[in-house]
Every structure is written in C-alpha cells, then in structure tokens.
Amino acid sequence: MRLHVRHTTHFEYNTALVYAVQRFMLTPLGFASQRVESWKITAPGMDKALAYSDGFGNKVHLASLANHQGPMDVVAEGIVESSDAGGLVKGIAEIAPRAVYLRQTPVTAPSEAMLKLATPVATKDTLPFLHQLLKQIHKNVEYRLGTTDNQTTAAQAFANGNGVCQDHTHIFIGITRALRLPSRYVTGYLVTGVGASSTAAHAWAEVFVPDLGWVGFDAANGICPTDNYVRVAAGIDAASVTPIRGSRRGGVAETMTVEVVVEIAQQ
C-alpha cells in the first residue's frame, strides 16, 4: 500500500530564538516490506543540517539556526510503500546488540500486577504467548486520550487501566524484557481514515522471536502492524526516539502543536 504522510509541528515563542539546536528523528528507513518513494523535512537549518546513523540505527537530523524571529515550522512528508509481512521485520541493519534492548528504563519497569498478567498467558512458544500477551494487554489497558503524559510509567498506566499508544508500548515490552526477550520501542505512522489526522504519531512495540527475528506487536491496537503501518525510529523507550527535540537560547514560553495525516496515496 502506498501511503502519504504529512507531520508538521508547529513551535510559537513569545521572544526571538537566540540560538537552536534541534535533533529531527522523522525518516522512516526501507526494508524487506517498506519501501520510501519520496520523502523530505522542511525546517529552518536543513539545508546545511548533519545527517547520520544513531547507535539503535535511526536516520538523524542536526540542524541548528540563529536569530530566529516568529514562529516555525517543521514539516516531515513523503510517500511510502508498505506490505504486510505479518508483523515480520526483516533487512534492517543491527547496530546496537541485542543485550541492549534488555535493558529496562523508568518508564517501561514492570510493576508486580503487570508481571501477573504475563502468568496466565505464558507458554513455552514464544510466538504464541506474546500474541496473547497483546490481547491482554489491548484488554485490559483502554485507549483514553489525556490520562497520561510524557512521565507516565508503564507501572503507572497499567495500575490506571488506560493510557495511549505510548504507556501501551511500554508496558508490552516492560513485561517482555522482564522475561529476557529483546524488546524495542518503535515510532511511526498508522493510517486511519481518508483525512484523518491526529496530534501525536504512533509507536508499537518489536520483540525478537527466536528462530524468526523481529517481529511487531501493537498493544494499543491489539494487530501486528500490517501495510496500514509507516516504520519510522526504534530505540529503548518514547524518550529515546521523541521525534523532534532539542534546546535553545531565548524562545522564552514555547507552545507546540502536532498534526499528523497519514493517507493512502493514488497507484
């Protein structure tokens, strides 16, 4: 499926920008089952930004700008062509090593309750649990837009019993590293609806699979991603892959706002 995206952000200030420096994580990388048609970031500083690799693999932006008065504007957009594999993610490049995406952080430490739930659906087939771990999951924590905020643990949202596609991330793999599976937290795009659109970008969750590989499970939906899905960034958890961040000088009483529209796009 060919799909169009269009992520803008929009930054206000009540005082000029100094000097900034923002780091952009907004282009998505081809393999076995995406394939980018076309894509470009439109911001201030990109025509002379740093393009490079991070260590989880990610494509990354540095830009950087000076005396900058008004608002601002970054734009990520393209066409990207997805097939559905099933949730299978195959030709993307290892650079960290597996041990890493062990490694639990604040926000995705499981709280007993959540380790209970894993009991009832544990099996020795890898592949089998952890579909059922995200029916559990989908079950039991409910989508509810403004429960949560960037500092909500995976313990938090789950004692809650809702959250958004972030907490259910993060409680998925909170629970699968727990149990020794490599588990990383990805970002990315889901089409909805002919000229549907959204504040925030989506994440789901990769889980290697022994005899297999990398395989996607998106809690918060309760589907492996299928060709509805743009793959953007992964990392260890949403702070490791926030899609725009940096720091300034002056811009004092920053205000920012998210519009995303994923579309399909004419053959």
Partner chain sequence: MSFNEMLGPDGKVRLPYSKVESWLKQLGPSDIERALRECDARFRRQGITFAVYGDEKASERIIPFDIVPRIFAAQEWRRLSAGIEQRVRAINAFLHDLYHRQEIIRAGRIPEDVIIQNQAFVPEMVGVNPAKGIYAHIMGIDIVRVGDNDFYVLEDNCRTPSGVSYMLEDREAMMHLFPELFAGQRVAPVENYPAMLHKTLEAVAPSSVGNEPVIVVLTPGIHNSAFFEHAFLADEMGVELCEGGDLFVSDGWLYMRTTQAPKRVDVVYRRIDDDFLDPLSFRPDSSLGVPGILDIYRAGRVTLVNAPGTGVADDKSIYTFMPDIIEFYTGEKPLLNNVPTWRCSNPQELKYVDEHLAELVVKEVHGSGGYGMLVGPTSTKSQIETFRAKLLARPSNYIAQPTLALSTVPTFVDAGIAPRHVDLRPFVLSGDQVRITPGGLTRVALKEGSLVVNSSQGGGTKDTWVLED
Second form
Amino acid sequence: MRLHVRHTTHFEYNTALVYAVQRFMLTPLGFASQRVESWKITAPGMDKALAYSDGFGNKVHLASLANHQGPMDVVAEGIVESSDAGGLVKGIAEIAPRAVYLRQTPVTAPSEAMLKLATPVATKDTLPFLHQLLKQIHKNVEYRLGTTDNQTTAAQAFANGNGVCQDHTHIFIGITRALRLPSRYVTGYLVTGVGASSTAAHAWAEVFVPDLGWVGFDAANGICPTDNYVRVAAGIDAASVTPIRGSRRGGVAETMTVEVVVEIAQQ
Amino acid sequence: MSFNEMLGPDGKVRLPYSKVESWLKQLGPSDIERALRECDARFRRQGITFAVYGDEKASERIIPFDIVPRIFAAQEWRRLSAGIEQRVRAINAFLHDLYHRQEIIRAGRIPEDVIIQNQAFVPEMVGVNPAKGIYAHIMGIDIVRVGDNDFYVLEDNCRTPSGVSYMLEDREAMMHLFPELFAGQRVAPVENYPAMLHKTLEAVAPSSVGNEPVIVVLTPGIHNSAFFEHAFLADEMGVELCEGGDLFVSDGWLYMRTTQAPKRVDVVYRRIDDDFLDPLSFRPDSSLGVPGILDIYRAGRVTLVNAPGTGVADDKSIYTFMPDIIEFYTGEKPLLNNVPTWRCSNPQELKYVDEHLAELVVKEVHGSGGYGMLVGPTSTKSQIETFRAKLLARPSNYIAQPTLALSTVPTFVDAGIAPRHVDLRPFVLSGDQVRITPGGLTRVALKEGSLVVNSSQGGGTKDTWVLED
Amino acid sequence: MLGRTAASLFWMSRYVERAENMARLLEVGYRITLMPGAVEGHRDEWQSTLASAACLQTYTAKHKQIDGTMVINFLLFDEDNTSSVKFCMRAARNNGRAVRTALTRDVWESLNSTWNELAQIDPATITPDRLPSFLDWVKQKAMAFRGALLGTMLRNDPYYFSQLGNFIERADNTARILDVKYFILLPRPTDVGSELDAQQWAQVLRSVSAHRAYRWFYKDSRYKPWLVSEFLILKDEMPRSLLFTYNWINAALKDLGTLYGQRYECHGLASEIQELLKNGNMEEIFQNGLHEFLADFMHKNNALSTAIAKTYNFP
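Okay, that is the form predicted alone; can I get the form predicted together with its partner chain now?
To see the whole picture, the full complex is given below, headed by that same chain.
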C-alpha cells in the first residue's frame, strides 16, 4: 500500500515566542516491509536543526528558534509504501541490547490485575499466547477518548477498563515485559479509510518473539499491523518517543491542535 | 578496638606520624586556640560553607576543620592508589558495557534486573559514545581503614562527588597556620588538582573541537549545598560558572549567553543531578537544567562530565557485585576489599539483618550523605525499632553491612586531644589517563564513638598527607 | 562574560548603594525626632522618611500605625521590604556569591562579612540609643565595599557593570528624595519659606550627606530650595548630584563600548540624559516644574537601566 501521510501540529500563543527548542521524533525508517519514498518535516528552525540517530534506532531532530511571532506549524509529510508482513518487523538495525526493552517504567509497571494475564508459556507457544493477549486486552479495555491523559499509567487504565492506544500499548508491554519478553512502544500512523483524517497519531506494541523476531501488536484494534500502518519510532514507553517535545520562553498560553491525514496515495 | 593511626597497637608512634606527634606535644593550649579561631574566621570570611537541608536557621555552616593531619606513608599510598585505579578503570568499562552490549549480563555475572530495572540506569544513554569512552570522569571513592594493612571501599561515588574544595582549603589553612610543620618533611602537594581537572576536561572534549575547548561548570545555583565548591573550581580553572539559564541550545549546538555574542560551549562539568539536567529528556518540571542539552550530547557535540547514567555504578545494589565487576573487566583480583553486604531484597539475608539489627549498619539503596541510615551499635532501642518498621515495610530499599571498626586519628575536641573515627575520600580523575590526588578528603566523626563522618551529621575534616619517600 | 554575571554585578552594587541610602534616610529621620518641636510632628516625620525611601505604600499595607520603632524595624530588618537594609545586604551578598569568581577576594569578603555580622544581629537590640552607631556601621560597610571595589577590581567589564548599578541607584535615590520633599511634604503653599520648610530642605541635604558641602560650596548657611535643587541636580562637584552620577554612568558605558568594540542604544540614551543635565539651568527647570523634571528624569533613568539589561543579556 502506498500511503500519503500528513501530520500537522499547530501551536498558538498569546504572546510572541522569545525562544523555543523542540525535539521531533517524526521520521519513519525504512525496513523490510516499509519503504519511505519521500519524507519531509517543515518547522521553524528546521533548516539548521540537529539530526541524529538514538540508541533505539530512531531518527531525531532538534530545532530551535528565537523571536517568533504568531502561530507555528510543525508538519511531517511524505509517502510511505508498506506491505503486509503479518506484523513482523525485519531489517531494522538493533543498537540497544534487547534486555533494555524489559525495563518497566512508571507508566508500564503492571498491577496485580494485569499480572493475572501474564501466564508463562513455553517458548514455542509465545506467538499464540501474544495473539490471545491481544484479543483479551482489546476486549477488556474499551477504546474511549478523553478517559485518560498522557500521564495515565497502564495499571490505572486497565483498572478503569478504558483508554486510548497509548494505554492499550502500555498495558500490553507491561504484561509482556513481566514475562521477560522484550517489548517496545511504537508510534506511527494508520489509514482507516479513504480520505479519513484523525486528530492523533497511532501507537502499538512490538514484542521480540524468540526464533521469530520483532512482531507488532495493536491492542487498541486487536490486530497485528498490516499494510495500512506506517511505523515511525520505537522506545520504552510513550514519553520516550513523544513526537514533539519542546521547551520555550515567552509564548504564553500555548494551545496545540493536531491533525493527521493518512490516505492511500494515487499511483 | 579500633586501629589508631598515630599510635600502633603496641602503643608506639607509627613512623609517618613521628614528626606530627612531637609537634603536638609542644603545642600549647593558646596555640591551639589561636589556630582554631583563625581557621574558623578564615573559612567563614571566604564563605567556605555548605548548606544543611531542612535546617532553616543555620542554612549555611562551615565544616569543622581539625588541625591534626591524617598521614599516609608513600608505600601505603602506592598500594591504595593501585587499588583505586583498578576500581575506577573497571567502573568506566562497566558503564560502557551497560550502555552498549551488556556483556556482563550476557555472561551471567550480574542479574539482568539489577541493571535494567535500576532507577539510576538511563535508557537514553544506550548506544551513546562519550569521548574517550569515559563515563565517570570524576569519582570519589570512600575508603575506611580497619587495620595496618586492611582497607575497605565503602562506596564508589560516580555521580557528582563533592568535597574536593575542602581538601584544598584544608591544605591551604594548614600551610598558613603551621608552615614549620611542612618544613621538615615532604608532603605530596594537592594544589594542582584544579589544573589536573582542567586537563581531564580538555582531554574529553568532543573530537570535533580544536585545541582550546570551551569548558564551563554548571551549578544548580547559590542555594545548593556545594555551591562554594562549584564556584571555587570554576575560579581555580578559570572557566565560567553557569546556571542552567545561562546555557541554551541553538541550531544544534550549545551556547552560553554572554554580554556580547553567544559563545559555543564544548565541555560541561555539571554539578546538577541527571533528573534535573534536561527537561526535554528527564523531569519536565526542572528549571535547573538546559532544554535539549542531552540531544546535543547524544549527537556528540558537547561532553557532559560526568556522563548521565553513571549513578547505576554507585548504586548500593550494584556495590555487592563490585568484586565480580572488577574481575570481569580487568581480569585481575580486586586489590581493595568490599565490605561484606547483605541485600535485604533477599528474604534469607533480610532475616539475618532483622535478627542482627543492633550490630549492623543499614543503608538506603539510593541514599547518600548519611541520611536515612542506621548504625546499630550506637542507636537506642527505640531508634532501632523505628528503623526496623521501615526496613520490613520496604526491604528491597536497604542493604546492611557489619559495623566496621573505623580507624582513629587524634583530633582536637573540647576535652583536649582524643582519637576519633575517620574515613577517606580520594578524588580520581579519568580522561586521557587516570589521575589520583595524593591523599584526598579525610572526614572525621567529631562525636566520641560515632562512626558517621558526614558533614550533614556533625562530621569534620582533616588535612590529609601523603609523605613522599 | 555571562549575561547573568553582568546582572549580578550590577545588582550587587545597586543593593549596597540602596542599603547605604536607607541608612542615611533613617539617620535624618531619627535626628528629627530628637529635635525640639511638636511631638505630634514625629508621626509626620516618620511618614516623610517612609515616603523618601519609597516604602510608604508597602509599610501601610503591612502596618496600621506609623510608629517609630516599627518604622525603624521595617526599614532596617523587614525582609518583606525589598528596600530594607537587611534585604539589600542579603541580596547584594547573594548576587556577589553567585559571581564570586568575578570578584576580588577583598570585595567578596567585605560583602560576606557584612552579611554574616548583620545576620547575627537581633533587631530587638537596635534600640533608639544604639541606632546611630548601627547606621554608622551600615554606611561604613557600604563604603568599605566600594573602597574594595575601587581599589582592587580590574578595570574591565565586571567593574563597569557594578559601577552602572551603583550610579543608577544613586541617581534614582537623589531624584526621589528631592521630589518627595518638593512635591509631597509641603502641601500648603503658606508653608513655603517657613521654618518647617527650611528644616526640611536641610534634611534633604543631610540625607545625602551634603549639608556641610552646601555651605562650603555656596558660602551660604541658609538652605534655599533653588540652590539645594541646583546642588543636587546640576553640580558635578557634588558626588550625589544627578549630573555627577551621569558622568560616571557615561564613563562606564564608554569604557564598556571600547572594551566590546560596540556601542548600543543605551549609550545614546545615557549621553542624552547627561547632555540634558549639563545644559540644564534651574530657572527653566523651576518654570517647567521641578516635579515634572524629576519625574521625567526618574523615568529615563529607569529606561536606561532596562536598556542596559536588554543590551547585555541580563536574564
């Protein structure tokens, strides 16, 4: 599938920005089932931004600006061709030792209730177990906007029985890490229909399955990623791969609106 | 019976102390009083103070300085420094390994969770390649002596160890007050520490930087307990003392705000804890740090000293593995002893600790500065019971060690000269090479029988001498 | 040099100058209460001291009554009052501590020892009979600080920024004292030329330690509003006059411009004010209104302070 992505983040302020520095984790990598045909980030200061790859293989940009008047847009846009690999992610260089993906953070740490889903299984049964876990979380935790925020922990969302993709993913990796399966938090995009747009990017989990490799699990939708997905960045939790994180002086009363449009590109 | 460093077990004066012992004998009470008064005035006038947290009234105090020096013979020091250097090299190799291939975990020498789930482990550091592969450029290794040839390492301070300014000021004060004492013997100088620090910092500048890297000291500000030291070191090295607000990231580089054009910065000797270093990567509510500095660092455009994430090597839960760590990376047996340690996270070891609380020293795994610890033998019954409740509520938060009979050195107290327990913090610099200051900071517990030497708990300091052959 | 370092040096000197000025004002205020005259007048005198110190509002917000002991305590020791001697000395010392490396040992030790001694003083022990010697002590400490600064600091940017702080504060202080006397203290026109009037002009001079200098300078022992104003505004010989302070401000800015190889907007602003004072004459000033003149001056002085902060990247 050839997908056209346009991810716009719009900022407004009541006063001018004296200074701002922003980190973008908005660049998809190419790998076996994903080819990045074109990609561009447009933002103030982007022409002189620092670009580097982090220990998790993500492409990171750090842009700064001074004395900016008026609103500001950060746009990540491009065309990505993806194919359905049943969720299997192959061909991304691994820098971080796999054990790092076992680290529980305050938002992934599993509760007693979550651990009830963490049944140890034989190595060969790992994949079926993960599919079952996927269905279970999808069923138990209803997708509902506005019931959680970006500070919500997996344990809280699991107890409340609802949340958004971030919460589903934290729950999933909290449980799989408890089973000593390296798991990571992945950000990206998802096409939901022709010409559909949404107000947020997507997130799902990837687990290292022995003898197989990294496999994606989208617990919010109860499926493994298909060719409808564009994978952007991976880390140990949502905070570690926040698409845009910034700090500023001036720029009182910031408001932020996000628009994501993912469409099937014309041939 | 503790080892008395001046008078050996046979009651005879040990050789390194022979001059000082006879000097002490001829020192009259008025000399002492004059010296103590001068010292106090000197330190206060210069503002050599530290802050005690939670003590509103006397928020700035001077650390009591004792005029009887603590002395090592050249030979003793050679042995000690070999052990220290071995330890420091191992720690840097260990840190590099933890943030790269984690061979030590793969080899099964240290449990995965002890590292991976450790709060002081910083995932952002994974895959980062600091200049010269050094993480802990400045370390303070806390060492105690229990016998003539018997030394133990208590703690490896790999984050932002402080105290070096006291070491230097103590020497200044001694040379000023008692110049005659230095005349007859060769005491290894310590005053070149700032120059060595400067050299070390220069040596670890990013490789892209030319001959004269711009170095700064980054302080949390004047209310920090070690602010005096931050200012002192910046001054001695002739570099700027910055607060977070003085530094900023622009177009992918780090700069400082000056009265003229912004100036590029290459090396930051930061005295701010990891958590507060960069709100973009760590605590978002921190205003002490510099937003974006960690990204600049990860991209290799600035050096942070010490590297973020070094705390995992001085964590008390790691301490017990130090002998293994040293062997794993150096292929040698450790030259310095570790204190036998019970990990309270282990139920069997907890049981032992619980049953022997009155004999043990119990410390918080993540604590420092002598806060939140129990010294069994010098505690009251009710103190022990209060502590027991805390221990049993969160056993994994504690480790326990036998109460060591710390050596003593004669010390001036109200009643005259009496032995008091001491420890030693030598300062170790790692850059292009390992540099160890001869001596270090001797801390002394001024209360009779006390084993807690921390300045926040009523400890003082002594000038520390290494005699040259 | 860091912008923050420049700011700290500027404020360090400014606060010491402010503390010294406060001591002078209190000295005069206290002196008045000792003079024979209406007992009832005391309250007014303390009120005028508070007004001259620009502390009347903050004082009345905190205290219902104007009482000598309370006023003295407020102006000396109350750390809620950003002009109290204690607040100023703490702020000066903290600013100095933050830039310890830019100071000579003598300058730092004078600040540090002053604060250490001041911090030990129990306000209750500064009873009226001990007040004069305490105020002397404050003045001496401030002068020792300035002496250390003049005598030991290299003539480069740290020195220039501390000079700027010192003289901008002094200019503000002199202008305010004059304005308060002229505009606030004598509401009834009939009082002009009265004994009370003369006494108040004498106090103005005293509060800038210029009453004897005035007599030498004008060879006149009667304090005439016209001459007092001239003395404090236009006379370069008088070290607390507005012209004097602006000559020093301009010298410091000029040296800074030479050192950095660049002049900015603040340079123009400062020399504009200097010209205004150089070419000023009292006839015109009184004709257009002394109060208007002083208000305009204080506004410009403040604008200069802001411009300096902006130009040299104060945080």
